[in-house]
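One chain comes next, on its own, written as structure tokens: the form predicted alone.
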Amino acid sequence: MTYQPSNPALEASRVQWEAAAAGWDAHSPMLRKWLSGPTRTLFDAAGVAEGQSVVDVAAGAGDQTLMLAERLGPKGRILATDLSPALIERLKRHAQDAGLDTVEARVADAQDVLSESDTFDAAVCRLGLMMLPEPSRCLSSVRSALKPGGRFAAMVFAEPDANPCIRILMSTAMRHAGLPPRDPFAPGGLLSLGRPGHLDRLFEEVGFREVSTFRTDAPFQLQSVHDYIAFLRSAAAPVIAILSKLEPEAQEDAWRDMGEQLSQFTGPEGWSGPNTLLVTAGRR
């Protein structure tokens, strides 16, 4: 299936993630090690329970989808959506390899209304909502797809000061690309929903009730900063896109600069990059 979003910003995002799909998927074990705890917390916030039907929004290659399937069991149902056809194909293959017939994977713009309404018991979105140009449209779409009383929980990055690795990466990439500093809260960026209270208001504005947000630390722990840079070079679509127009030597200089700055998080037990996440949940 080929999907062509009409929004230029969304189309740019699709192209970025198509290019990074293989790298992102290849690092699934690393991502699961990093995010398995916060992901279980996300499921708890959405009230995910055995036998339910759940939407997994911006599912990527499906690492959290497989975790979701484990929790739901054989009587559960998952609709996993993503903008990138390449990621959806990988998600389908992983579900098939795991023998899961409870997962339906669909190429879709998370901002568009799903054909299903009043259907799902719960919905989750792990580190995808902040990448959307119009996150409120996604929230409204998900709310319509939920049964009355169903819950939606979204995980996003907190504010820049709580995520120094992302702040360093983005500012360094922009500087090397000769671009002006970017407002970290501008729509579609990694930190765009990190302003305290902002996501709560978006949930409430589209009609969610009992909205609450909590913070959770999620340090990215690896043997060395070089392992982190290797991950970024193949999987960090937003950073790769910023540097893509530079000559190869200039790109190497940028990655080297990032590694040198990020080495400050190296300790006796290896490299541990600070990350703080927000989990916001509400009930239809």
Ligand SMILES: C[S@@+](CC[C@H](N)C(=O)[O-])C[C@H]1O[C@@H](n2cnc3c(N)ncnc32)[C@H](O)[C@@H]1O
Second form
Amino acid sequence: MTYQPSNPALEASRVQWEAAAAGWDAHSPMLRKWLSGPTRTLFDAAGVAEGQSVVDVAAGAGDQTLMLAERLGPKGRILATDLSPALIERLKRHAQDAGLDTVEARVADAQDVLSESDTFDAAVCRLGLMMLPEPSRCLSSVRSALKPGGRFAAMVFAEPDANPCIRILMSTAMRHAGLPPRDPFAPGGLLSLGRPGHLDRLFEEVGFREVSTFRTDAPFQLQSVHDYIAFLRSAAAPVIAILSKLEPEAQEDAWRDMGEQLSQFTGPEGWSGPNTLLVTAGRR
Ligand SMILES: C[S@@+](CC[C@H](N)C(=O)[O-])C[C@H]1O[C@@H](n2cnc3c(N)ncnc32)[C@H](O)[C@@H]1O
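For comparison with the form predicted alone, kindly provide the form predicted together with the ligand.
Up next: the whole complex, starting with the chain shown before.
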């Protein structure tokens, strides 16, 4: 059955990610270089071990799914879900190309209840939870899909001051689009779960136990700021969406402005954009 989102906000998000799917996927090697260390931290926080059954929520094109499959080995099982059919198609292709028969992939809103209950040993979500208008619904759904004692770990961006690149991108895009500044903590925004302690509380409110957060610096290291802008222009769905109403020339101005501001992170070794991530985990 074809998945049909019924809610306009959700449909808008799906459209954004469909448009950015090819760009996100094309940058998988860059994402792997940036996030492989924090992704191992994510798996450790979820207690992921060989032979387990794991759900990977908002899995995108599956970069972390492939890392997960490697850790689980041939006896493991992964259910990867994402809102975007184009990303799920890409994830399936990567799993097939890697000869993996342990990965099942499904288009789904992460806020909807999973049909599996008491099923998974662990669950992970890499840079997806903060995009959801109602992250608590996702937390509840994942919690009931876990076996008792199973762990869920989610990676999100930390607070705005610790993520100046994202802060600059969002504020510059909004200004060029003629929109008022957005509350960075408003639901669904890239930094929405970054307020210290907030995500821990959400985990606890839906019943997770032993909740803790690990904070990690993950600078995005590239040869130049132009590589970062090129990545954003094809893959950063929320920023692309804000600028999409502008004429092409006005969009160019906005990207140029972002590039100029972000060049402050250029040093002798190239460009190093500061990013801080939170990995919050809890046990069912
Ligand atoms: C920043 S990307 C991260 C993708 C992947 N986890 C990774 O790290 O490469 C955010 C992902 O969240 C997905 N997403 C956004 N809203 C969603 C929702 N309501 N339900 C499921 N996935 C969603 C997008 O389609 C996109 O793949």
